[in-house]
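Just the one chain here, laid out as structure tokens, in the form predicted on its own.
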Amino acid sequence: MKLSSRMEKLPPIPTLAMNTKAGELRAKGVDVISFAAGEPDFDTPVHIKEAASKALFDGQTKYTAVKGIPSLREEICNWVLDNKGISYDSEKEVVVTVGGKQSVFNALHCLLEEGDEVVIPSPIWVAYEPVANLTGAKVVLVEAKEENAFKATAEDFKKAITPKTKLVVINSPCNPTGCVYTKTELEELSRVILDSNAMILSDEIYGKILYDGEEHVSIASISEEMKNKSLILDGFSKTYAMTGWRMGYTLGPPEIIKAMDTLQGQSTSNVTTFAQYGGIAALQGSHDFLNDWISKYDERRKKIVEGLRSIDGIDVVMPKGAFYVFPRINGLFGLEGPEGILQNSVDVGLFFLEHARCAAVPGAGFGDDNFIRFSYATSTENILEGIDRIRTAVSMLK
């Protein structure tokens, strides 16, 4: 049977592919350290699990409104007001989605069509470009330069925007680079957006995971005019270690949220009902656990950067948010290993997996083949052992 032509536009997610390879090796008894998974290694806080469990046993197992139960939407809007300084109507301006990926899928499919352009900085998370391609829109990539901490400037965006540009995408803190856009940078970008026909999609799911005194600023908080041209994506997976709960949300203008609600109603419908009650507990409860988590992430961040910088052929910019490092590994290109000469990030990723027993995600999937992504959402012991393994493996290269 012939598949639809649209499937040719949709490659497998590389993060999942590398994690799957690591899992297959583990199943064979191989000791693999995975730096591939983009999820916290901490458990969901107990009060969140208890709230979802209570809701389950209280019979909260039926359909809800597609966009989420009213009390969850109210708590989301309260939390966003308190933490981002933006006021949203819980009835008209928020929809709860089946994970952050559905927020991306819904937003791009509700806004883009053939002939439109979407401007996306590169490197950036793996899903935006393939999903945009699926809509038939033209993707315009903007280089986010390493020397600018992987941030595209307002001028970079301005040069890329045309009258056909329907949407600009940013992700701050960013997966895979850990870059964080400052308030000044976002103010400059907002002026560019307001002078164009484009809206902005701002993925803020790592907004609570910051280091070195960095501040998370939502571009929608810059002005009321900017809020009206912004879609904000956020969720529960990274802040609360709830990746498997599949719960994200989008905030934006009522007509777009209504369209997303309609699209979601024809696809997944509502997020799992009793999970939504866990979301309420997450937003209402203490966030003190984050202090400990971020302290541990910070320790790991410093260890992995120090370790990677000590290996010949590898260099890395210190990330300011999220839990990833994105080291430059093209210094290894042209060297020969047991399987042949390393020519790209996929070759390096496979070499690390086969000979260091460490899984990392090739940078090609994020838009830059000269890099590779490591997640440091794993123990310090794993990081130190992994660095030793990689150093030993690299010493094999000729």
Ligand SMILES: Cc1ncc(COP(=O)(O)O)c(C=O)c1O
Given for the second form:
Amino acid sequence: MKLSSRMEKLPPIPTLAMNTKAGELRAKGVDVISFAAGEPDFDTPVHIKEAASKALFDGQTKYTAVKGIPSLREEICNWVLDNKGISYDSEKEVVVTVGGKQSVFNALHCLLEEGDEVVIPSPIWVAYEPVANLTGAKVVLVEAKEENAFKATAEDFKKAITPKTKLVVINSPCNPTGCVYTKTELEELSRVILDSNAMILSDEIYGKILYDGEEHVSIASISEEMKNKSLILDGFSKTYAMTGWRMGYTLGPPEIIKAMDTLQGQSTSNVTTFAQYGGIAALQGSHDFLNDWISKYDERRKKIVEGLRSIDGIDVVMPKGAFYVFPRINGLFGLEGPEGILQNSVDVGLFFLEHARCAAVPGAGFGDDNFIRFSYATSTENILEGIDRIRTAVSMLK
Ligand SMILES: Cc1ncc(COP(=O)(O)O)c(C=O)c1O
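What I would like now is the form predicted together with the named molecule, since the data block earlier showed the form predicted on its own; can you produce it?
Every chain and every other molecule in the complex is listed next, the one we just looked at coming first.
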């Protein structure tokens, strides 16, 4: 059986691959510490589970509108107004998707085709480039330099944009680098976008996970004109520890939201009905639990950065948001381990897995082979133990 040529363009997602490998080793009894998963280690707050459970037992088990129940869409718009300062029409300007991932897939498929260009900073999260390739559009990567805290400048974007550029993607706070674009940087970028034919897809899924007094600004909040050129992606997975619920959303101009609704209607249809009621409870309920989660992430962030910086051959930029660090590990290239000379981030990832029993995701999958991604959504004990193991393993390299 020959698969469609479309599938030749689509690699397996690297973040899941490392997590799966770690799981296989664990199943064999090996005690692996995973820094690979892109999800909070906290459980979904009880009031959210109760609301979904009540909805399930109350019979909320049928199809809903593809774009989500009206009360959830209204709550999303209220929350976005309160948290991002942007007003959206809950009937026409929001679609609830099966996770942020479906938002990416559907938005890119509704906007891009052969002959279009999409500008994406690199390093960045693993999903945009493969899906953009699938649409047939040309991906133009812009280097987000480490010396600029992994942020591409407005000038960098300007140089990459051509009359064919249909879309620019940003992700702030960023997975894997933890970089956060400031209001000034977004204002500069918005001038570039308004001067072009391009729209922007702003992935704000980590917008509530910030440190050191950083502020989250949505590029769509900069002006009404900018709102009209923006698609905002957000969701429940990271803020409320609801990764398994599969619930995200996109906000944007009515004609694009309508197209996304049509595409979703031809694939998954609505998000699981009773889960949507959990989403309402999440948005309406107290967010006090987040203070505790963020102070825990913050403590772990400092410990993992300090630990990684203490290992020869590894250096790290302090992340400002999300729950990832993206250390430079090319200082280990050229050194010899039991399996041979380490030559790239995959070799380093496999070396850490085999000899330090720690799973992290090679930077190659995020667009930069000189780095590796650690998630610190795991306990401080795991972080301290993992750093010790890595230090010991690295000291064996010759
Ligand atoms: C930057 C970014 N955007 C979107 C998502 C999608 O999350 P989900 O599909 O769980 O809502 C992820 C998940 O890892 C992410 O890291």
